[in-house]
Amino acid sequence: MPVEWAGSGPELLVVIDRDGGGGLRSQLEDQLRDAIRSGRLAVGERLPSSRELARALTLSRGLVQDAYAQLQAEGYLSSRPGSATRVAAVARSAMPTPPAAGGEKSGQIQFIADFRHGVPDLRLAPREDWAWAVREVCRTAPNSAFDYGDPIGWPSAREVIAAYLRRVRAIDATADQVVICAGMAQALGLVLRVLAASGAGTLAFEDPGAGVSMTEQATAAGMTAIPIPVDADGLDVPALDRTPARVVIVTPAHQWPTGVVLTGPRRQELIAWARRRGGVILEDDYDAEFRYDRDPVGSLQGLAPDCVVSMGTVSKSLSPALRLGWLVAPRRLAGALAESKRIADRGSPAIDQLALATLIESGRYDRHLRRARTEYAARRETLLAALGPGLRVTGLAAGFHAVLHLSAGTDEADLIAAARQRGVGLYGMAGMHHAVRPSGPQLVLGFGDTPRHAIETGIAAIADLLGISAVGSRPS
């Protein structure tokens, strides 16, 4: 039977459904998001503490908590030590939304280990279920799903992303927001030549960072662009509102590449910035479905849907050989990207599209996440048992990267030279800086297209490089 809290006024705000609404704690963080986004739950408004909501909803404490301190990372709420839990000052859309790898070869060198980064595992890509699903596609689709179609995405396979997108990553947004793409880079790029025609002439990126990437697309676009450092709670905003850009790319979720999250304050900074610059925030959420310590943080587009262009792949999730991915944009510049995008190349392949959304339909799309997701933990464990308790370890909460910082005085070339003499790939975080000087020499190890056997190996084989007098023995 559904139970309900009405919250201060007549307005209903959270119905608990028992009976087949799903699962508890994200009814209760959907219907809180819905309440503040319609702006029912004012900025500024107290909510009850986690004690009285519980017993309001007849829910655990806990589960409370737990919904609260979600919708504190997404920068829904904001609390404060012995103060109640509020509406975050900028929580509320200022535009309502309508309803509803061992044995690589690298150059010349065989490795047993590499350690490269940005690669998922190529051998868990679902082989047997892509093709099913594209049989599937073949043999139900009608006969105009092999004509040339929307450029900006078949109309069915954008529903199935958008419903996708708003229960995995609390995004705001209708099919009609979503513009299905040749992957990450086709979306970047249809983005900033979009922005650079209305006058915006630089685009602003993380240091550390993918900046020689940015740069690359910015020229493209007819743009320049500028690092601005990053800290442990993400991009810094102040350094951003010193310069003259009207366009920033952030990884709020999972930071690329020191693997900080945003943090529910920086959010709210940075999203008041694009509102007082008239600027647009570029998410990447590159790695998002791949979190360890908690459910994944909502995505930045759902707390700001003006001015928040969020962009996905399945690179990450399927293959990178699929090139296949989608961008979700506020609705001021949606018909000037589907007009680029038309422009650019009449569209992406509909059969693939089709493919991923009955994939998603089915459910399998979900399953082979769950078993990426816990090979990757698997693989994360493996790897700081075997780099023991003496290296400092960071940035392996989310995706399947992690950051090692190497003693004080280590020369990373240096050591990345004598490691791939022994069959070791590793990979340094020196050139992903570029304003900004690094703290210290530090390796960016990837494992995701690397085995468990590999990641043991290759770090024996290192581990007097790397200062390790005895590997460590890998947890039960």
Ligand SMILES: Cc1ncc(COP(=O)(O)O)c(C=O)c1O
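Numbering follows the first chain given and starts at 1. Take the two forms, superpose them, and find the largest set of C-alpha atoms that agree within 1.5 Å; that set is the rigid core. Computed from a predicted model, the values in this text were never measured in an experiment. Compared with the form predicted in complex with the named molecule:
- Relative to the superposed core, residue 29 undergoes a Cα shift of 2 Å or more between the two forms.
- With the core held fixed, the Cα of residue 48 is displaced between the two forms by 2 Å or more.
- After superposition on the rigid core, the Cα of residue 83 moves by 2 Å or more between the two forms.
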Given for the second form:
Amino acid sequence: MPVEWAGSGPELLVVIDRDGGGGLRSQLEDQLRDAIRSGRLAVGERLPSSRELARALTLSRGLVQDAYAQLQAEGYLSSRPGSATRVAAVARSAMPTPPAAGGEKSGQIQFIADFRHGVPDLRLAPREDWAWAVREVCRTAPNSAFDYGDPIGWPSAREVIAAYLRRVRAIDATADQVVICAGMAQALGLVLRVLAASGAGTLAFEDPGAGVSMTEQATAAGMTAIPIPVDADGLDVPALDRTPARVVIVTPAHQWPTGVVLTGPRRQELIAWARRRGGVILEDDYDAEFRYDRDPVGSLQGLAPDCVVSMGTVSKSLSPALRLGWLVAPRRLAGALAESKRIADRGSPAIDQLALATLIESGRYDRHLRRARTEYAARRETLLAALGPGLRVTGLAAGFHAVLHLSAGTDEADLIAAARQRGVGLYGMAGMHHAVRPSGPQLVLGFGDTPRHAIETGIAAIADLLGISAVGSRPS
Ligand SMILES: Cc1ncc(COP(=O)(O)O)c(C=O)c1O
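Other form of same protein, the form predicted in complex with the named molecule, not the form predicted on its own:
All chains and molecules follow, beginning with the one already shown.
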């Protein structure tokens, strides 16, 4: 006997048929998705609470909550703690109606599909878990937690982070080597200042790479930044060896932006360079949390704790807004780093440090990562399924960006401009190259904050602009 929910309007919205085919949860999800796509549920419209809908449809509340969470992860719904679940603004992109050209609104572009990179899915930010952790800290922490603390971080938080990194990243360090910072950005600034004060004048960085921010950071520390080419195995170590640099920054787990994983032999070569040169390797442990087709590759720091400074962040795993990260450094740098951190800000906010430690210790951090990894893996599959045989993609072993290789005759900038006219945000590789010339036109496709339906819409638009048809390619 079908059970119905008529929604706020006159039309029948959801019919759950227990005798028909299909699971109850997928019936609910599919019908809500269709209602949003067709516009029967309008953007901003309030959905009933999970309790109300569960009662109306005689379903369990948990099932309705799971369906809402799924549609939220896909970008159809939005919700905030304490307020109603509503149809998300971005869900417009799922509708068949084409966007207004450009779609610019009060300085902000309304993309139907935006492949911007460097951000996780902000809808997945674990608001409830974070609020719970902060409450726990406020309830249980001693009064001294509200005083000025050790500038390098609250000791128990450093213990928890060190243990976590030993377990998950095979880091070889104890809590006294950890400095809790305002994200990887501050970690890098502190390390460069300390190394510059000890005489290092040059920072080598990966090309292509985040050269603009590396140059800014190096300049702020009084250093010069120089680009070193990256090939299919990672950084070109002989090229590094030909420069006077004693400090190099790399992204070994998932090179930004090519997505290459630094190979084992290349790791050994790089470490040998550092030991020969008396140099320091700065490991930006970027995207390490999200690996799909292999076991996580351990940190470089674990192989050479004497000459590697490893830097991590919650910007991808939880949210960039938390401005929370850490560095793990050889003990010989500990005193100077602590002094540098004290001068910078007297220490990162203790309550946030303790909240992160509480999340990790409670298992909620790992649980959140498992959920997020499942969603990003599904998006990665959506991306692959949407790409046509004429579209080659690389760099998908980890993280949430990939490189789309375009044919030699394609003009990267023209394609980006044409896609923008259709409401699709694309970003080229050209701007990420410094001295090394790009091997051809390429796009960096971020899918961290791009729901699955938007990925399909965006790839279809790219294929159409390129005059290519679809059906699944495989990454290399
Ligand atoms: C290469 C790279 N590493 C690390 C980060 C994270 O930096 P932060 O922890 O300061 O947010 C970013 C941010 O986009 C990045 O592009």
